[in-house]
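Below, in structure tokens: the form predicted alone, a single chain.
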Amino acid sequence: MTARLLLNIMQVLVVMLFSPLLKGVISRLKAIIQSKRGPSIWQPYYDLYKLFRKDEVISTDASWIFRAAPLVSFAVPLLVTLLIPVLTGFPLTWAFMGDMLGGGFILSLGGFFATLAAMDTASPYGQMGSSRTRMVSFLAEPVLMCVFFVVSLVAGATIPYIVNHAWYMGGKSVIYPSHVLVVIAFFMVILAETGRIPVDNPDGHFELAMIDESKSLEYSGKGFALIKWGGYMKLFVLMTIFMNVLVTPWGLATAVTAPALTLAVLSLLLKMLAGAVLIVIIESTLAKLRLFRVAEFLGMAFVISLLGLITYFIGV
């Protein structure tokens, strides 16, 4: 029991420590492809260090929601970390406290609080970005529901550890058309939920075009640092689910030994590097969609997930 608690703590620390690195690698690779000098891969760590040392400026009209939103945005990805296989292929202490759908609801709680906080200070840009964010989330939810439904049919469960074990033991089931279609649909949702191109541009700073970034415009200092760090961890957690549960369920530790856990950490980092390369390729070859085209993008994701469901039932 003690060993599993320590492993949970280790998984949380891995997500906290390496999530800014994933952001830094993506930014660095994009700069290399665009023939720019670009920032260092350690730049997100410098930014967080600088923000934690600054004072906060909070509007006198802000309520407790504005002050609580950064803490919720920071804590939510860590709660999901307790439910998913980050380093181990065997269930840990809280593995059965929630399934993939429950993890999605927990992640959406952080976005919900961030949306309320953006409207709390009556900033026009925050309210505009909040309405756009809710629209994207509203369109992404049917896709997630359909994806989880297909996963539950194929793997026989929606608990991430059980799904990982089903794919790991299933062998060639990972190349079935239904599985491939679900993977594509889920990745499209990741791009939408984390504010990546083609849905949103995380590097853009034009207020009228912002979607996800506009929710944090009124924050500064420690609050802004917690929101940014929470965003890094949200991307890392979703990519972990994508890689360790759906795409490459191999490389996780099967024993509580130092070599096995070290190999699991290295395997996870290699998977994150592969995911970063995929994101960079997409963001370097596609342009940001206009707002009304985002519905078409997520509508296509829903059709793909629905095709995955149909191909499963017809046995293709």
Partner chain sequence: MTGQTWLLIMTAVSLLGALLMAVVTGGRAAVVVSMGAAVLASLFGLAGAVTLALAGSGVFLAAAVLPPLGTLLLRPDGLSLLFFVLTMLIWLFISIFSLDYLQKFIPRYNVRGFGALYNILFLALAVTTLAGDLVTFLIAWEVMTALSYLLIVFEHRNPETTKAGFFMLVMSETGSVLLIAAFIMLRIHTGHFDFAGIAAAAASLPAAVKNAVFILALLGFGVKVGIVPLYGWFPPAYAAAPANVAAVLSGVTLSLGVYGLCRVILDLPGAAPLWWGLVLLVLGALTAILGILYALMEQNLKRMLSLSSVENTGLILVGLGAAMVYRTGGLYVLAALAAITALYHTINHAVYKTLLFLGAGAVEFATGRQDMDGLGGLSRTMPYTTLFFLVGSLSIAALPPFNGFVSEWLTLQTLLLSFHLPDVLPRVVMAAAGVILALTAALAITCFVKACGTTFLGRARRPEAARAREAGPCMKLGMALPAVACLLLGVLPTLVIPRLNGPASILAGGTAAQQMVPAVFSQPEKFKDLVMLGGGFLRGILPAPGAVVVPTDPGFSSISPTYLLVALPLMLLLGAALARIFGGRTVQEKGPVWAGGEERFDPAQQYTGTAYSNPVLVLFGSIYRPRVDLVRHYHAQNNFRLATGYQRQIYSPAERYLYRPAVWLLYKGAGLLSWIQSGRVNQYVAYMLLLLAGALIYAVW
The other form holds:
Amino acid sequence: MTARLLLNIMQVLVVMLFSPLLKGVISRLKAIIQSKRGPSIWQPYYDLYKLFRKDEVISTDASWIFRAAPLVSFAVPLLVTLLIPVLTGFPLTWAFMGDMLGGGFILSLGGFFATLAAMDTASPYGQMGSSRTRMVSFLAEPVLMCVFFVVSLVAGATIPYIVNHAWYMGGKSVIYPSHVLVVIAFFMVILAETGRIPVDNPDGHFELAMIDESKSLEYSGKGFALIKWGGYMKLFVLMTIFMNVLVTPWGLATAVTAPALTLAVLSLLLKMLAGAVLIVIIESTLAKLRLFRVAEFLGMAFVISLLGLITYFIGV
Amino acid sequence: MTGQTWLLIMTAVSLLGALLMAVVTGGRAAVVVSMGAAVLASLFGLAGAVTLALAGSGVFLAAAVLPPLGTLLLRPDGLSLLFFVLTMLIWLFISIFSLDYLQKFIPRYNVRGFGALYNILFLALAVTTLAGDLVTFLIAWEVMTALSYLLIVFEHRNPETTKAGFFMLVMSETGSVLLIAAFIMLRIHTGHFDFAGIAAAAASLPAAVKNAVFILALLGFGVKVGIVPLYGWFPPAYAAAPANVAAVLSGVTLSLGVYGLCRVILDLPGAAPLWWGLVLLVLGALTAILGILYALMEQNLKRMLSLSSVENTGLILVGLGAAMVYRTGGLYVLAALAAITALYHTINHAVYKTLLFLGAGAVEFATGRQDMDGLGGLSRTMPYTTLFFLVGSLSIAALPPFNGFVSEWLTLQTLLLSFHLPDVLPRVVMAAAGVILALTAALAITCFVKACGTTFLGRARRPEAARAREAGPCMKLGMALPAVACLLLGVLPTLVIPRLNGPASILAGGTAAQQMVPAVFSQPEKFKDLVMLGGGFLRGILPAPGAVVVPTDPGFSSISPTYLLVALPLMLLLGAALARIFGGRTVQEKGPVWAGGEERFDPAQQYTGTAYSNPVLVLFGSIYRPRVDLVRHYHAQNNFRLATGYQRQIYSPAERYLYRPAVWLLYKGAGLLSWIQSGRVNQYVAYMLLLLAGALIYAVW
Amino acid sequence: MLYATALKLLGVLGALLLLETLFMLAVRQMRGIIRLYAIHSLLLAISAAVVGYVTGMYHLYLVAGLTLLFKVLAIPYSLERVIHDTILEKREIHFVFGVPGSLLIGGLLCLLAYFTSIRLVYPGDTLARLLLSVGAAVALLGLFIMVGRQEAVPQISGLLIMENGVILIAVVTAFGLPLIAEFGLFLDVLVGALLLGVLVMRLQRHNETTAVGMLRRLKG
Amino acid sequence: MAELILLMPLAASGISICTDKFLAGLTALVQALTLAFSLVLAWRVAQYGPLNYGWFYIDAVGALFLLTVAVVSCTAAIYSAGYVRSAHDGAPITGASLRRYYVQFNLFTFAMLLIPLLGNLGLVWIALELTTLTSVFLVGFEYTGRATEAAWKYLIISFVGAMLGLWGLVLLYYCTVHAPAAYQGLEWAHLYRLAGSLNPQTMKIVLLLCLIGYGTRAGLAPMHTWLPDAHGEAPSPVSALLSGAKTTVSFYVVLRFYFIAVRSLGATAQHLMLFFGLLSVLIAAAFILQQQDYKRMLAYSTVEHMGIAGLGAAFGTPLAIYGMLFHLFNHAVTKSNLFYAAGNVLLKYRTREILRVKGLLKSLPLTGVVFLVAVLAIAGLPPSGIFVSELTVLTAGFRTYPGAAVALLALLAVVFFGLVRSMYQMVFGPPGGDVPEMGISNWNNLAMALSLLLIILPGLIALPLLHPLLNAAAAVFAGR
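Next up, the form predicted together with the partner chain. The previous block was the form predicted alone.
To see the whole picture, the full complex is given below, headed by that same chain.
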């Protein structure tokens, strides 16, 4: 039991530590593809450190919600980390606290506070960003539900560990047509939820065109650092679920031994690298969509996931 | 003391509270006496319910003879008592709140009348839940409708209010007419009005009668709970009613509508054909999505909240529909799971919607406004109200660790478990319902972010909002209690679900609490899957069988809000600690927000609620189909055009395609007959001649 | 012999009654209508007396006497007294159906009365066979007068004619009502006619017209 | 006892000719005593069975209707005491007018009390005529063109009805003459006993004539045409009497004939009644919906309730008959109360237009509350006797004639819509500045309060005398 508890903590630490790295790698890769040199892959760590040491300026209109939101944004991905297989193929202590559906609700909690806090400063840009973020979120939700349906049908569970286990052991279902479709849809949702191109440009700095970033426009110092870190972790966690649960359920530790765990960390990093490459390719080849075209993008995702569901029902 | 005694005292206190209104002078005294009586009565009622529940279900309370309809019975079973307790609880919250809230009416309206009606309404509600036969239920139901009508139109000097009340009354009565038809059909074909007799004879009901009863009862109760084409009275009536009455409507009478549905279409007729459940599922999903979509378009707090009640009705209906489908399929455990889910959600909705309406009432009390676009910035002047409203919003948005999360998660799990069903059709329907509910949940978050954000955050848009003062102590207490209840219901589902097991078994024909709340702590070997997941963690510290909720199969899914409540603060602390460790001590400064280059930030620069929900309008425009009118303003004297503008109006499809044509048809039809009374005496005599001639011919034919 | 003659007489009286009723459909003068009613009642009284003679029901003589007293004398007299001369001098110009139309409909009503009444007659009931349909026809025609006439006085007379028809039915089928009922009936008609007369005066005073068919303030 | 009940209003009427002092109080007292005696009589009937002596024949049905009439007469007399004090735009009625009012008032109640006491249908016919003759100038009491027009229509149409009723009566007698049974006469109890042996073809026409003829007085459509006019134009206490008592006793007479016919004709009779009942409710619903005048609206509601009673009679089961009789009682009490409230409104606002009356709750609090409660009650909301009796009738109807019962239910919803729509516009809102200052006499309020009790109580508890009587009466008509 103690070992598992420690492993759980270790998973949390892995997510905390490596999530800025994922962001750094993506930025660097993107720069390379665009024939630039780009910042160091450690740049996000420097940013965070710098921000943590800065003083904060807060809008006179802001209330405690504004100050609480960064903490929530930071805590929520970590909470989800407790539920998913990051390193181990066997369940860890806190895994019973929520399944994928519950995890979805928990992530929503972060979104709720982030969007609410954006309205707290009275700045219209924050409020605008909040409204747009909500739009992306509610469009993504039915897709997620479809995904959960297919996963629960194919794997017979919605608990990430058990899903992972089912596919790892069975091996068969990864190549189910419905599964493939659902994987694509889920990936599109990840892009939308984490504010990547083609839904949103994470590197853009034009207020009127921003969706996700404009929520945190009014933040500075520690709060901003926590929000940024939370954002990195959210991407990392979602990618972990994507990789470890849905696409590549292999390479996780099956025993509590140091080599197995090291191997698991390495394989995770490898998977993340693959994910980063995928994201970078998409971000470099596609353009950002107009705001209301996002609905079409997510609509496409929905149709794909629905197709997955239908293919399952008709038994292909 | 026995339960009967407690309930007698409750009745006496409540009646006294009503009767004293005839004697007391002065508004303040009237408020204190009547609401004090209501508080006491609900406490006595709670005591009575607890005593009765401990004594076991099927208690006989009282009977009266009302010829020729037969005996009127008060004989609650587990389901009745559950709703009785819920009523008492909500009543307690609202009455405490009203002690302060009603003060606002004192100089202008007759609060003594309010006090009297309020206390009698309480009795009607109590009798509705405790009734043991259809006539008692119907009488109490109708009295409840009439009294809630009178309370809705309490501010009767406003024509809008009385019009809204009329709308409500007519729709409710139309529903009651359908109910009467359903009840009479049950009576005729079973020979009984009492629940026990009907349930016993239900097996012999012809299928056609059962179907008719189902449809009639669904539509009849549908008016009260607001299923999709019948919710039309919700927005105007809730907006017109005083906030505490709106809370009663949403927290209590809507719940009693759910009770009626449970009773008449799940309990009494027994086995149901598959399509009943499917109808409920489809209707529920539609109700949920349309309800929240229309809620998003509202800028008036109370109208928005009422439409969000429609959404929640949809969720409850989906739960009930799932229970029905599972029951028909013989999956009694799953049916019980679905029934527990629906009941749980009913309770949750009652609690958080009460909280939200009371919050809206506090805002109205402080600012006199209900429109979000005129409010803002209340978080600084009304911090407690803001906190409570936020709790309510988190609950209704189904976010952990509050109560909405548990029941909504359970609802979706119930739908996910549809793979146990052998048929494809119900599985497809349930999957579709699940997808729609997911969208609904996300839209609900949007809706309440908007409501909280525009009302309480940012900067005050109108002077009234800037001048607001925090609510009084009773109002605060009245909101704090349901807020605490939201949290408790959210983090201790393992204590709630076993209580719902009995009532749910009445609806589902099976039980599920055993599976849903496994006793991991006491029998870990029996729940290996769960223990493998870590379910036995922190054994013995938490006061629950296992503090884990499992929709029947621990290998499929589980949640534990109780543990989440432990883990969430840990993570928050972790974040705070990291910030402190890495950053050391830093300073927080206050600064004005950037005004876009202007010298001073004008509150009108902020986003309004309308703007906030505009993406929804754009995306779902084909559903809203807003009508855009060109409005030209002219100078009164010389026809000089002052301004041209666009006015966008959204009519609900129910209003456009159902109510208006219905009323038009009614008047058209009546107009067609108006020649009958033309005023000509010759014509009148001619009727008699023609009738006579006809009679003669008919008689000798 | 005498019985057969009496029956023949009754047949003639019935025919006369019908004829006069039809005639009243076309009369325009108010005073003329009232006088025609008196004659109508006289014929009824004679019929009642003859029926009394034929059947040996002697209280029908009383009916005849009461008819004579009330309907031939009292009602026409008091109506003429109660209703002002200005009203009685009037002529009714506009009928609802016009004279030919009224007569046509009247004829149809007579046919209807005949075909329906004849089925009600018990076999062997010669009297009823002879006069039941006449009574019904008179009642129907009386009602039709009320439908077709817009002035107050013709409407009253239509009502009274109708009542005569019903009395005739009573006489031939039931040989009159119990005495007390009979008495009450006659008083009722008398008082009713008087009240109607008073109302006509009031109509003239408050509404400046006695064309009751045109009064249309109360509708809907 | 029966003589005493009849003598007192007659005597009061006689006194009214001579003096105009204390008339209001005297009449109220006399009517209260009449009510008391009626209660005693009804109790005796309920206890020991029908009374039969002289011209009187009082069974449970008669006692029930006697009680109904006496109750309404009593409250109307109390209300009149207030009404005559401020009838004409605040000025009291005095002198000859007052005498005339009370002479007719007492005579009218006498005639109505007479009907349920008599056993001979011929005499009943005369008594029914008497009610019309004594009330016609009460209808035209206001001395206006409209009132006279209403009185004219009332009298003419009632007379036509009376003639048709007489025709039916005569043919009924003709029937008995030729029936095998050795009875000739119009005693109801005998006729009812031997109804089975009467010639069905003749009985069919008798029934139709009686339905049309007596139905005219009872306000069944399409012979109801006089009713809105008379109820609308009469002084309010008289409207209450007309609507609460006169239509009720007239319906009682219809019932006497109808149940003879049912024994002879069976389902045919029920179908005919069904036709008139449903037509009444339908037409009333249509006119209630588009009514501009609140007194006329109440009058149409009377037509509707007579239709409901007709449907109850048509449904024909013992339960339906019970419900129908109960409904007639409830309707009488409720409708008379509504006319009292409407009378107060008329006294205060001096208009009968619904749209010009606003804010009753503010300007006349008690009247406003009573009007609100009574309209909701008459529209069928509990706790009220109307609710119970309507539910009873419907329950019976769903068994025997489901189609008609469903139609009735739908029309009830329409009526509810119409009534409440007018009610809320009158009761709520700001009263407006031009309402004259005008107090309402305590007599008026007393009458309203008394009958309000009778509206609500039967919906909550089983009333002691009423329900045994209803049971016995239903047993009489159900033929057991």
